[in-house]
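Given as structure tokens, the chain that follows is alone and in the form predicted on its own.
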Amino acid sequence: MNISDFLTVPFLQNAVIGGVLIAVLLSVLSLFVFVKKWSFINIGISHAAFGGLAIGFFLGINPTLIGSIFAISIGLLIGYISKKGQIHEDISIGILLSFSMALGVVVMSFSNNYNSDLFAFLFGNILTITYQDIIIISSFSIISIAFIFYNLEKLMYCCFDEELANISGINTNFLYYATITIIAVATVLSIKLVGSILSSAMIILPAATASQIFWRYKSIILTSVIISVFTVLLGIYVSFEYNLPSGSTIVIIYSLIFFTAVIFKRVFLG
């Protein structure tokens, strides 16, 4: 495959167009769970996504739209529950997202495509994103992206200290909920990417890599997303190339990237 491939084969122009526009939104987030140490409930999200997304086959509706509910009433629930910590947020978490799971199993097994829906669903494939799924991509990651940055200095200084920015007048009840809400909906935008099990890799990932380099939020920011951007490109032409998962390879890719900033880090810079 050579790179004018890329710009003539239409698959292959959606793949790198929604690709790169995952991996942009994706980057922008992840400064936040990185910092939020948000990692485990990104995980939940993405289960539940699946669990929605499968409600949304079986019943021939927009999977990414009951996808989407499913996943955002599931990501707000663990917040409550986080916040007002009536039950452990680990197990709350472990509880939403075997329930997830186990809902979008039962409800795909009574699809004649299961097998074949149920792996895409689970680990992705860039190669089936439309031109459809690029505009609600796009526009939600227009959407999105706007809100972070207009919020930007607010919303870092409720991930510091959320307690003093109440005080301050921030409203850190919306901003929280609002973040976790373009949470949920951004990892269901990339499951045709990763799927849904490595889909929090692509959102935990950014952040990890570049705050083993930089420590000023906007250079990770503007890090991640250079990093994600390069990663997405050279995992589709790496899985295209060998015939390999394209949401696998991709994750690898951006693993061994982490990898290499740890020791970067450790050898240079102590």
Contents of the next structure:
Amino acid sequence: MNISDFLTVPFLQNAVIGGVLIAVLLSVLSLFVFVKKWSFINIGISHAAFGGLAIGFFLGINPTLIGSIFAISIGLLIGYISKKGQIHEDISIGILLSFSMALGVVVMSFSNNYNSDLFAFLFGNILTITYQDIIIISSFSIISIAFIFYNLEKLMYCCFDEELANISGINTNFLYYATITIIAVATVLSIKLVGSILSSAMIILPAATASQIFWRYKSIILTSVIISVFTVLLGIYVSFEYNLPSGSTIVIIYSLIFFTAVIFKRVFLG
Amino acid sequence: MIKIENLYVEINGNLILEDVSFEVKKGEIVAVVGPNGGGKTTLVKVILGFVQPTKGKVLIEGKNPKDYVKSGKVGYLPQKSSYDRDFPVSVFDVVMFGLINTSLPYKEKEKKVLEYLNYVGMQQYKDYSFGKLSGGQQQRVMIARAIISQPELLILDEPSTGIDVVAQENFYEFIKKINKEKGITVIMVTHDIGAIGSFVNKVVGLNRRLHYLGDFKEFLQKEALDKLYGSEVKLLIHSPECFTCQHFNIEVKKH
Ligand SMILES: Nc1ncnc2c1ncn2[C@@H]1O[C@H](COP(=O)(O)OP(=O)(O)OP(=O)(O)O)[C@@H](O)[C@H]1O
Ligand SMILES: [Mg+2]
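Mind sharing the form predicted in complex with the partner chain? What's above is the form predicted on its own.
And the full complex, kicking off with our chain again.
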């Protein structure tokens, strides 16, 4: 395997492009996961998506579509329960997560290839990214990232203090549900490529790492994107060079960078 | 400007506000006073449209509070709440939030933010992390954020909490100034009655029910105080460590 293969072999090209797009999207979202302390939102939504994917497989309808519909519904439900009940999102997630996961497992038990599908759900397979996937991911990423950057200051204001943002004339409910919807769809799209475990790492670790070194949101978002793209590229390369599973390699690199940043902060920034 | 008629608020079966009625005219400065748990913050949240009345009517410029607030004409300083120490915004960013829906060019906004930071004596902290400031410093920044948009109606829930005497005096001077120059209506929840007495037009004494409505002079008469605070007021006046009550004391003696 040679570095130039990444530029010429189609399935590797797709893996690199798809991986980078997902990395950019999830790392931008990671800022909100970080400030809202939503570490479990992605896990919750991916479990919901699992229920949807399972039903999609079982019925022979496009699993990504059913998975997305499930994920968006559960995402909005998480938001609704949290807002109306004035409880933290993680608690709503806990309530809904088990339900949809259980549903998925029950449906899966009717199908024969339970194990292989579950494995793909957990770890994904970046090498199976198709040209069509790339189109879907890139259009969704561009729209979402544009939306987030256009509304970045407003979104931060809402995260800072929703009541105050509301009084300043911001439609806080719309932004809240829009953000949850974007996270839900991004989660579903990323599961197919990188699996639910890596998808969680990609939406939690970038901002958590960047915030060890920078404290202002604009710097955090920029650093998150750089860390993520670098990690994904390095991960794909290392996994090919040494014949390792790509998803797990990427997770390990993410974690190593995170711990390095923690140590860096303790040693150099006090 | 604000009309409150027979307002009742019940939360989880508890009656928090009972049959409260009063009016605020344009350009008035109104102080809302009363003991802890008396429903002052709840009243403010009703005016802001965050809490729905169980019964009764609240109108601001003839509109219901939610619709009025949406127009962005309200400045609000919440009762001091603790902000996340790691929240990734600078002091500058926080004051800038106050201008989010105004259509000034960035340069002008920046100039304004610096002017207001200067005004609350926080200009040298503009590039600090907001979460890492002390409570009183955060309060000053939040004051700058609340007033920077030059609202028509300014609602302040215990603005003087945690800020030192110099900052308090500056702040009250500013309230007087914007009220006079721009005719901004001010509703201020406070325990610091002595310090604001000289310039409020109306005092609303609240302890679930409206116990007092009128001007400041009358309010200081023993009867009104007793009615509002009950036996607590005696306890308060004799407590030397209570800053607010020293003001009370001084003012009470004067009259
Ligand atoms: N969301 C809520 N749920 C339940 N009870 C509430 C809620 N908000 C307020 N209360 C109750 O309403 C009463 C009045 O509270 P409020 O915060 O309005 O008082 P306050 O006059 O602002 O007091 P303080 O001087 O301490 O700020 C209290 O007994 C409080 O427990
Ligand atoms: Mg209060």
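Numbering follows the first chain given and starts at 1. We call the rigid core whatever largest set of C-alpha positions still superposes within 1.5 Å between the two forms. Quick caveat, the model's predicted, so the values are computed rather than measured.
Residue displacement note: residue 242 has its CA displaced by at least 2 Å between these two forms (rigid core superposed).
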